[in-house]
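Take a look at this single chain, the form predicted alone, given in structure tokens.
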Amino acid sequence: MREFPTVRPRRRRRTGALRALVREHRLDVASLIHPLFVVHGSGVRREIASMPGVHQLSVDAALDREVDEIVALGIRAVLLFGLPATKDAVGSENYAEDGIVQQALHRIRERAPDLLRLTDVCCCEYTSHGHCGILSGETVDNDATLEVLGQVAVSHARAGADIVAPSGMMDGMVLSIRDSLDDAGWNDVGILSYAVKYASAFYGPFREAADSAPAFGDRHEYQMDPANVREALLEASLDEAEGADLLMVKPALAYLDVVRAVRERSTLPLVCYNVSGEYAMVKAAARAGWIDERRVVMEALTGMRRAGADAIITYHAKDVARWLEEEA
């Protein structure tokens, strides 16, 4: 017998030429889309103070420098989140032909044609209440709020749109603005269904980010329990059934079980949300010394990937692009 292993998986790990060369999974900059929150006024480029190097941006030349940078950088894809100049209890601005999506897409159409246009559909940053849909009293009505999302699509469509991601969670969601989409013309529009979103503690800053907290109760109603996985599986299964393009769980980190059940189960392309909170909390530690911020970073992304992420919404999407880039 001999006294030493045949099998030296070591030997792969030698150098950084062999590392690469067996690497099973890889970020890439293709997979990155990147968050941007527009706002009314002149000349703005506002820090948020809970996601440092994020900004709230006015749709003018503080946009337009935005979207450079991102062009420069190679990403590919956008998000959009908009911040209305008034509130009400339907969100009226969210439909609106001048709202401040629509503007900003039009704007970033008109400059970087090319940069792939998502935009968020939703009702929690424009309603007065701040809920993901129309209340019936104190509770959100399930069938009311889909005709809504179906004129938000239609509009973010017709302003430059090139794929509209519902994000509340409402049962049917995506049919209908399927249906609204198609009578409307826009049947080359895709859908990026949050098919998986849960309840979750990870979005604190986001709702600073877009000023979207509740103005009373919580989202438990409509947004998943934590705790369920075969749920997931059923809201994928149901949106993939009524017609999603791409489906997307989130949060990300604390659901990557999730990522990767989703993926064993459907042939979509599958998007993760590395949320808020997860970014909030990394440059945290890495400001207070605590880690190592780009490690940290690509390590967690690429755990994303791992899981079976196909692309995935970050707001270090401009550092992990520079890093890349330094990588080549």
Ligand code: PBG
Given for the second form:
Amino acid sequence: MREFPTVRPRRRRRTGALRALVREHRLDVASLIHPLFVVHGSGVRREIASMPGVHQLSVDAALDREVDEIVALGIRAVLLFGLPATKDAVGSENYAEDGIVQQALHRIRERAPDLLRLTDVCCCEYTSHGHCGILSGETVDNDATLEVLGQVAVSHARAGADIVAPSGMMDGMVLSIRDSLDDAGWNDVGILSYAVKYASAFYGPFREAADSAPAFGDRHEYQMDPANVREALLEASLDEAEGADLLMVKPALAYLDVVRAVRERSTLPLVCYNVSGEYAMVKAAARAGWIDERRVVMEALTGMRRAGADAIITYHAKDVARWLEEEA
Ligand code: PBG
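Alright, leaving the form predicted alone aside, put up the form predicted together with this ligand.
Next comes the full complex, this chain leading.
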């Protein structure tokens, strides 16, 4: 191999055009997924204190305006989370025909038919105890929860979901949802599995946004131990075998090695979730004037792509879309 002074990598960094020519990874607006929190009521646009710029929205003109803005920026996919009117032990609104997510799906399809509609399929926003499934005593009953998840997925499909995204980390959830969807005639509705989801402190602000903090205990019995990566490969391969169409690793920033490991083992498209706590930290530091928000966000998201993510779920989606437009 030739060495210095013949080889000078700096020659390729001399101008912006040169750097762009040899750039290995790019952010692209088509790979962004924008999360939305929908609530009952009218004219609601309530900002989440720990997530500046993110709002709970009622399913009326408030949601329409947000959807219009998202579409105008070229973003092509949203992920819906719902806050029900009332919570109970099984989370009945989760699969109700007129549930809040179902209403939002109809409205978005009407307003922006080409915008991809993804839905979070989980119980924690809907259950009075805030856990991700049906309780048996103080633990989540895996197989009883699967039945509910199937019903939720089918009701989302009926209301217009393109892709359902189970996030409860129940064993067998992908197979069970696939069967439920197929039995109901929805074999073209896809499954994005939160296959590798860690029990993370980075979900803190989300639990305010979605009102989904567990009333007792924590989620360590179903979400993964942050120390594990071999187990992530097992989770990913099980979900792939069960019929997942896309896989997710969550959170993103502290788990980029996991993104890379899954990327190298699976041929499925891979999504990572740049979660609420990651967003909140950037926002707080930017507000204090301690970091350059735009550069930090672009660097972090580029890192997720470099690690192997095809798509990124992020609360920064609108800002990133704007910045990409400016750069173009
Ligand atoms: C569960 C769910 C959570 C998130 C997405 N889906 C929270 C949890 O597992 O406690 C977190 C997303 C974020 O922090 O941005 N339905």
